[in-house]
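Encoded as structure tokens, the following chain is the form predicted on its own, with no partner shown.
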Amino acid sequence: MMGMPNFSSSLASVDGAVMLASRATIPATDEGLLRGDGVFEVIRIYEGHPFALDEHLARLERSASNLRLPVDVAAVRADAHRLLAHAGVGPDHELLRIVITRGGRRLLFTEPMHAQPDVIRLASITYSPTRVLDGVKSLSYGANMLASRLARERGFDEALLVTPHGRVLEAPTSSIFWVSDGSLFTPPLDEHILASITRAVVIDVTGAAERACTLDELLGADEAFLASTTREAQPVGVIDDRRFDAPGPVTRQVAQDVAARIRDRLAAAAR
């Protein structure tokens, strides 16, 4: 099971004021808390520098617009730069989480990385996406978190979300890719999955094709991996009863290429 992060030294920004994350508060009446009515983003921090900040803020703005939630993106950007300047570099500040609530709060805080296995084991969990939340990275993540817990109850590391009709979607917080006959594929966005920023990086680097996939087809693949902000490209070793020789050669190459693209973009941003 993946370990939980320790937030003891993390920093937070609440409406622009920087403090220890443990001291950050929002009113109990905020509907972001009461109803999960809000949006969020999680950004990877490499040596104090956020990766793809512009893309994350653009998605935050789209999510908020789709949820009819006002958001001041310029203020969020300023908060992020101020918070990261205070945080500096270190293991407690490897992620930046941004939360915008219906109550009008801008909450940003740094996090340490979650412990991750080198190779992940997935259990298929039946799941139906909520169509009205298409294109929204909302705080209503109860179903995703329950799917992860159900998978762990069965002895796996994470869930693989599959529709009642057997079509593969994604994992609760990451995208799925698979290799078949030397070609790389991922489910299309019109399957009502998240437009993941790391997913877009993988497609850009590799030329992976979008293709609908059944669970049976995925179980017949040669390789599979998850892609996300926190995982980059993480090999899949097990899906249900199917074992993969992981990491396979394509997955290894993708992981190297994605890491190289991230380094190049961070270096370009620093110039």
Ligand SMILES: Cc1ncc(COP(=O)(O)O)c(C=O)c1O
Given for the second form:
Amino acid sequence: MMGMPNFSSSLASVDGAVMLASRATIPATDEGLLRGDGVFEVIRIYEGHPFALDEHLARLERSASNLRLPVDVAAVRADAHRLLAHAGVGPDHELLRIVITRGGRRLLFTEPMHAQPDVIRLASITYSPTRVLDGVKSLSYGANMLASRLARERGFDEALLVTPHGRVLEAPTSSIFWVSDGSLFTPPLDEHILASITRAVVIDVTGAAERACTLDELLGADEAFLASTTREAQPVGVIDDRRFDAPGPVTRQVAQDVAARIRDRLAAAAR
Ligand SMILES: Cc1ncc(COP(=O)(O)O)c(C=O)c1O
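Let me have the form predicted together with this ligand next, following on from the form predicted on its own.
The next block holds the full complex; its first chain is the one shown before.
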């Protein structure tokens, strides 16, 4: 089943105190809960080592600043290292979630990875980004979660968010890339999409170009894939009633190259 994982032996850190995730609590009056007013990050943990922790903390700091939310990033970093040291390596500790609430709570969790299909089927869902939240990875993800749910109700795996004017944006928790005439493209950030860290890795590794794209243009592409912390590069097999040969040759190469870049950066960080 998709959705939030169960937290059987996952750990949490609440304002620096480590405990079982199932024991973690915050006051019910926290506006992070009542209004979705807060910011978050999800970081991949490879064999106990976080990938791109600095980029995630930098985005957390930008998100919080844009939301006018105070955050002590040095304390979050210390919490993260303490939590990961307690967690060690294991299937319940493959992701690190960081949540900063308006009530001033610093919550960190280790989580298992969600099961992902090898090839994903997307349904286009009409979506308008909330402009005032540009540059904020906010806790207000109800619309993204609903888009995924609507796609699953229609028999697909995930949503592809498309504006009312037909512009392709991203998926609810991942970026989209496509291949046209042998070249790789992704929508630009000024389409009000998230500055995805995996998207930046893919662009760096492949030289992919940023280009605005309509749904019709995307349906005419040769290949497509999603990119995110949890998926790395995930081939797209279907968008609405268009089928793609997946993984296509470019996607397969990109997935290998991105995985190699991640391995190299983890190895460099361990030296
Ligand atoms: C809306 C959205 N787009 C893209 C992504 C992928 O970002 P990243 O590569 O930093 O995981 C996410 C991650 O959750 C997201 O929420």
